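The chain that follows stands alone, in the form predicted alone, written as structure tokens.
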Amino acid sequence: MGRLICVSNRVMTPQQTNTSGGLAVALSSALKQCGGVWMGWSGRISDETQLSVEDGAFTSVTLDMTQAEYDGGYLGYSNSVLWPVFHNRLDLARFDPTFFEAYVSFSARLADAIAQRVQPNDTIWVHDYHFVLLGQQLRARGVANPIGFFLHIPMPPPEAFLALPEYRTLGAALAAFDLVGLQTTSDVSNAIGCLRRSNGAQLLPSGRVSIDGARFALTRAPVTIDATDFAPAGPLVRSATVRRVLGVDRLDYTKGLPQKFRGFARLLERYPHFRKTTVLAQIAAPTRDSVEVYADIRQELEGISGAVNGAYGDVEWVPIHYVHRAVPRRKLGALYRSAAVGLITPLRDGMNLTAKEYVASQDASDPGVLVLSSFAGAAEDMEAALLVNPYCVDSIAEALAVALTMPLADRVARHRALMAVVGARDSQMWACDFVRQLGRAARINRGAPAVSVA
């Protein structure tokens, strides 16, 4: 195989050694092994549309966005249309007809840059909802290399997907890829349903799909973490008097943070013996601050935490510790280990690696308990967690009560089962397996007779 060309919205340069996400670690490792190229947005806004190149263990190639591309394509179509629709929040989507043009514009310029640099034996791997059109744009420029796509967020049900004015265009664009990777079996099922209803897709043998004669494969390829990065180091340090329930999330309306706060308040209401002995510590890293709905949820959280702390707290004990900033990755392991309960309650999530990080960080002899939303992609394999309905505050409160009183033997058994899932594969294995599948899909996706989808 030749080089690997990875494409994502944000890019890690060869000089960046500290990163906040496991995905960046996995991609940089795969690129170093293959001698690859990482391409995407520079993070800068400039009408000069500057292209930057940095060489090292791999090469990074980044483009500036114009103001129109940033406002209409990134903030607009990517994060105010695709993000809410794919998370089944049609009520928050802004269907502005000018957004799609800007979304197309930056992706097309990136396709030009890739087409100029691609070599015959290269493999191209496109990541996430920012670049759904990129495979089609590359094919239009004569790029015949294997091209794969991985969607890190959930695939919506057909009813939500069909609300997109451009649903046929987006569905047809997926057919330009040789392999489309999704997080869960339900995502794969939703993808087939969306493509059947939007583009008349037909199902081929071995899971391949045909749209107007163009054939590609769908695969479930759940993202994972490097469990060894979070392995316990040093003695377990937990307060003897106050137990911590911990949440670590981006400040996003998909994460179910208001419901989490209200669920914790219901715990204190129903079970007064947890007052003064239990706190909820919520880390909410800022994200997309310039999108109005994110300012709204920040204000809502501040209001709920203030009300709960006012109702139940005193000068010696504050029930909710709400921190609106990111925590460095190197400090997360100790923070996870200090928590008796990891509370992860997204309303909808592609995977949620925080749940896996929490489990990997625990002391196996005295582990904490994971309380996890049934609507996180991670729940598909992490059945030993206490699974909850994040829309139901009573469900959250009851699970917290069980977790906080769970006997040691039960905690150890659940943790052992969860570690069997989390430790089975690391992020490098995930990346390498996807690239191998992509190579196979590119060789066999053409020539199979179509069978109608039932």
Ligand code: ADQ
Second form
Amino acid sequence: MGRLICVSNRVMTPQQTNTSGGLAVALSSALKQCGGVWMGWSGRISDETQLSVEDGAFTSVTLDMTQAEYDGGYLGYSNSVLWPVFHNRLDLARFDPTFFEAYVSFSARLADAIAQRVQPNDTIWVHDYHFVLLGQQLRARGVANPIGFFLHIPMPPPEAFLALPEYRTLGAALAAFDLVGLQTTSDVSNAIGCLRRSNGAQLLPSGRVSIDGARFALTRAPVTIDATDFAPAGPLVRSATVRRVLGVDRLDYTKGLPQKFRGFARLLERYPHFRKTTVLAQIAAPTRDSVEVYADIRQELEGISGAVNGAYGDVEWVPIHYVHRAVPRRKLGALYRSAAVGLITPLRDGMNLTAKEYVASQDASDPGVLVLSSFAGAAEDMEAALLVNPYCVDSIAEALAVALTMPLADRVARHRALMAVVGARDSQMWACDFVRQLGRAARINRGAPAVSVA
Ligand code: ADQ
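Now the other one: the form predicted together with this ligand, given that the block above is the form predicted alone.
Below is the entire complex, every chain and molecule, led by the chain shown above.
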């Protein structure tokens, strides 16, 4: 079997051990097992065209971005156009016609680097919205290897997708992949709807999609976590006097943090007996600070937490503990475990790994309760959580009231059902399954008989 070449915007080097985020954990685990190459952005901005290469259990190969690629391609097209549009926030998208060229540019230089290094038996797996064009760019450079794509964020409804000036180009580019993976069944049906409208795509009886004669497969492949990394170690430590409701998110407008703060304030307003005995701890990791709307949300949150703390707090009790910082990964498990409620309420989310991490961290004999947005991809399989409408502060407040008073037997039963989902598969299984399906899709595309996989 050949090597796996993974491509994603940020790359871990073989020496890095402190992984942050599901994509990094899943890919490093797969790459360590198969050996292979991880390619993407170095995290640096310069005009240097030389690649940085580090060898170890796998090889990392990274490329610097030019200032124009960073401003127009990464901050611009990726994070100010594709990110908001795919999360159905057209109001926050910046449709600047100069962005797309810079987006094409970095992806094309990466395609050059991959085309120079790829060997005949290699499999290429491209990740996320930064590189929608990469499959097509590789094919244009004569790369005939199996190439798969996985979208970690939601696929938008067709009306939002068609708002992208480049929708036809993006849709056609997807057809250059052998397999396109999405997080949920609704993402798969949105993808079919988008591609029908944008490129006249046809859904074939085999379930494959055809665009102008190019055929590819679509699959639902929800990202998983390694639940054993979060398995409780040591006794359960929770305060006897104050119960903690916990949120852990990147500070992103898609994560619904203002609504979450207001939902908690509504709980205190409507049910005064929770005052003094309950706190909301929100750990919000800084992200994309140089995109304007991210600075706006930061200010908004500081304003809401200040107002709620001013209205309800006193010298002994501060209702909202808002921390704008990342927590070291090794400390997350204990933090999740100490919380009576995990409050994860994104307005839209591809999956949401924090929800899975919260469940995996609980003590099965006295677990906390997960309150989860019904608009997170994770909600598709996690019906045993208390599902809420994250836009509705009353819905959040009522779910919190139920969670904070839930009898032990109900908490145990819900946790057992959630663990059956979270513990069933690990990140290595996720990656290996995708690569197997990709091999099969590529064989079908090239007219070879498919080897069936279990
Ligand atoms: P994100 O939106 O970054 O990624 P999410 O699923 O929320 O992903 O996971 C974030 C990861 O970062 C989790 O592992 C969490 O523990 C960690 N994290 C978040 N805030 C933190 C903090 N303050 N301190 C420390 N760690 C923190 C995208 C999509 C998601 C999808 C993932 C994986 O947007 O929908 O679930 O990819 O496919």
